[in-house]
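Just the one chain here, the form predicted on its own, laid out as structure tokens.
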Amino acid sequence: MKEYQAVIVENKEIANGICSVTFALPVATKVRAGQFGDIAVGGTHLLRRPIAICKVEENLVTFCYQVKGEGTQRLKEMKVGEETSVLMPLGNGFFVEETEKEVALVGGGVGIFPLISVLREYAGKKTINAYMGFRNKGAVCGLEEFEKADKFVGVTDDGSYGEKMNSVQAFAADLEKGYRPDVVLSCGPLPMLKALKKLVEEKNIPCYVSLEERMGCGIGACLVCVCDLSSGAKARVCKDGPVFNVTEVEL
């Protein structure tokens, strides 16, 4: 981890209430795939902003955020050349065994962002199907990534782009059909993590979820973000996380 002075470079909308935005760090940088960032926002927001990192090309890093309260909405009204605070990256994020060789990417909401970068980082060199949901069309984001998986499935829940459906039930339909990976990776909503649980589990197949939790510090002190193990045990989600095997979490 490292805090970094940042310059944005880019700051747009990408879909209704989701924006993409750029910062150019002073060195270039390395990024384990489903790692995250703490942004500072400034103004009366003394705590930072944390946000998953979409990609990194040299020295330009690009997170991707939905616009729910002040702390974002301030954000999205950072101009270019703005400069401000990033601590990165955070978390422990994806890792893909060397035997591993099909991988299934399940992502939901603003939990396919982190997913990107799973596909910039092993796309070429794993067979990857990703199935990701949509609220509606007009959500619909990050497509020209998502062409970079051998499969991709895009759903959405009222049926205006794709099939009528979530990921979870996208991907169970392929494995109705014989797909077995050999991994899940997985970000999403509560509901739709917790389905997926169920199924990996009747179908034997490992998981990863990188969970979505509050954050007040990203760097484990403040205890904000704990989460339950299985073993009766808590786990700090910033600092143990935000990626666990689905089988040692509570959901």
Second form
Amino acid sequence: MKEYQAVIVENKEIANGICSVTFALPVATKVRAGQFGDIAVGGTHLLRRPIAICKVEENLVTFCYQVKGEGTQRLKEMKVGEETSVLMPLGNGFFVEETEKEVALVGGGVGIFPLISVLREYAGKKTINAYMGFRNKGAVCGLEEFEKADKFVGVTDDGSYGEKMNSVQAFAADLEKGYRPDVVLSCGPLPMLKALKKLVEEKNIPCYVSLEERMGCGIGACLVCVCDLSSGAKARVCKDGPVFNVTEVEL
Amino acid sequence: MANLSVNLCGVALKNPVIAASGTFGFGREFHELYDIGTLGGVSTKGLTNELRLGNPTPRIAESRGVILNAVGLQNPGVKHFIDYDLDWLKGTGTAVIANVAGKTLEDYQAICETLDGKVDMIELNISCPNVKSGGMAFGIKPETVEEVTRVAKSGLKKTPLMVKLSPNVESIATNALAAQSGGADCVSLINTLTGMAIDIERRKPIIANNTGGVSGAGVKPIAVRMVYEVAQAVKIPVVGMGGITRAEDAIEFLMAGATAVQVGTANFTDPYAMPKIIQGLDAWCDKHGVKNVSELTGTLTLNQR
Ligand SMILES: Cc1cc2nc3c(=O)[nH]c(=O)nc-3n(C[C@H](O)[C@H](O)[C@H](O)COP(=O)(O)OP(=O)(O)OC[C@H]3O[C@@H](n4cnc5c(N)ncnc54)[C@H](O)[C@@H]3O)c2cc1C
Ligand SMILES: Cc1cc2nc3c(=O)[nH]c(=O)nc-3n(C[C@H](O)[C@H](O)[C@H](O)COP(=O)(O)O)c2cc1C
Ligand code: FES
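Moving from the form predicted on its own to the form predicted together with its partner chain:
Below: every chain and molecule of the assembly, starting with the one above.
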């Protein structure tokens, strides 16, 4: 974990309401898939915005973000050449065991972005099926990345691209046909993760999910971002997560 | 190089900049970024006799220039702190201030007895607005402020006592005087101001606890005014906080009468906020020919009206 003064080298809309920003860091960096950065947006905003690291090439780091409120709107308005502070890499990230050869990625909404970092790290080393859900055709993005998957299924909530279903349903359909991955990695809206938890617990498939929670410090000090573990204890999403074994976390 | 060291009721601080309770944990995470031994002190996350799980999430919201939080005193309990964190934190070389809270007078006495002689100072949190049993019941009326201070003090033979005051009261200066009468060695202020932020789509408060404590840059003028009022009223030292982001902010608090300051929310915006403030204090003193930062305390003069 380090704080970088990062310079924007590209900031563009890649789909309806979704942007991609690339920062140049002063030095090359290494991250694990599923880790995130905490981006200062300045102005009157005292809190940084946690965004998954989508792509790292040497000293260039790319984040993809949905424009939601004031902070991400400010990020969108930042120009090439502008500098801001990025704290990264944060969190534990996804980890695929040596013995896990077949990997399923199940993503929805902005949850597809941390899964792109998994594809970039493991494509060619593992057999990867990617099931990705988008709101509608206009929100579809990242296709050039999903080409790296051994199989890609894209679906939308309204059927304007791919079938009309969510990514858990798309994944379940393949399970019905006999598909059985060694591990499932997922990120997306809570209802989606809940449905996935039920499914993989029934089928007894190991599964890791990346969670979102509002954050203060982003580094594990303030206990603002906690989630409930099945053990009854609390865990910090920013430091102990954001990735948790789905059987160990309450959704 | 100015002399930044200050003496806070017998405790020597390397400089007047202390990490504010609840924003810094027990210091381990920030120590991954810089040597926290360079700080004047660290006030720990609020400790209770037993482990506490805190409030449901979301625990934080943002509003322009401020944040609201309702963590609800989640902490591993004082025994866990002593067994796992205390020696490490002392080893960094910073002054260790244990921030403590309780439900009953007995709780306050017990936790003070447990920590007596083990830490550099106790900060009595009688002003947490986010839990019914966070001591707030004691922090509102001067009579109970005095009573809880006296009981806590009775549990302390070696360690000085700092009482942290709530701004959500009728007169913070009266409460400061009450703490002084109860035997406080110094007071700190301000804790957070109670506020609310609403998600208009859901027509519900953003924070699960409904209300939260407001802190950060925007509260600074209120905090400075209160620190001034309290410093005028009491004889014991005052530790000021509320919105401090830069060295210039810290200097305002010192001039208003604070001997030392605490920095909270600014650590979220910039994790290096405190080392930068310490550096900035040094530079400001040099530039203004101030040899000892302690000379600044209480040097404010009011405009003639
Ligand atoms: C580990 C992690 C990774 C994330 N990765 C991505 C990503 O790759 N792409 C993407 O588009 N979004 C991602 N998010 C969600 C993103 O952080 C929020 O959408 C963003 O903070 C909203 O900020 P805002 O100022 O636009 O919204 P506002 O509602 O104005 O924000 C107000 C406050 O609430 C916080 N907040 C609001 N929504 C969320 C949320 N869903 N999660 C956490 N904090 C929130 C903000 O950070 C800010 O502090 C991620 C969240 C987490 C925790
Ligand atoms: C996330 C968070 C948690 C806090 N927890 C505590 C606590 O446990 N005990 C306490 O006395 N004050 C607590 N506070 C209050 C701060 O210590 C401080 O009084 C307040 O935030 C004002 O300073 P600031 O504006 O620099 O943040 C907390 C503040 C924040 C933001
Ligand atoms: S955001 Fe501070 S502990 Fe996670």
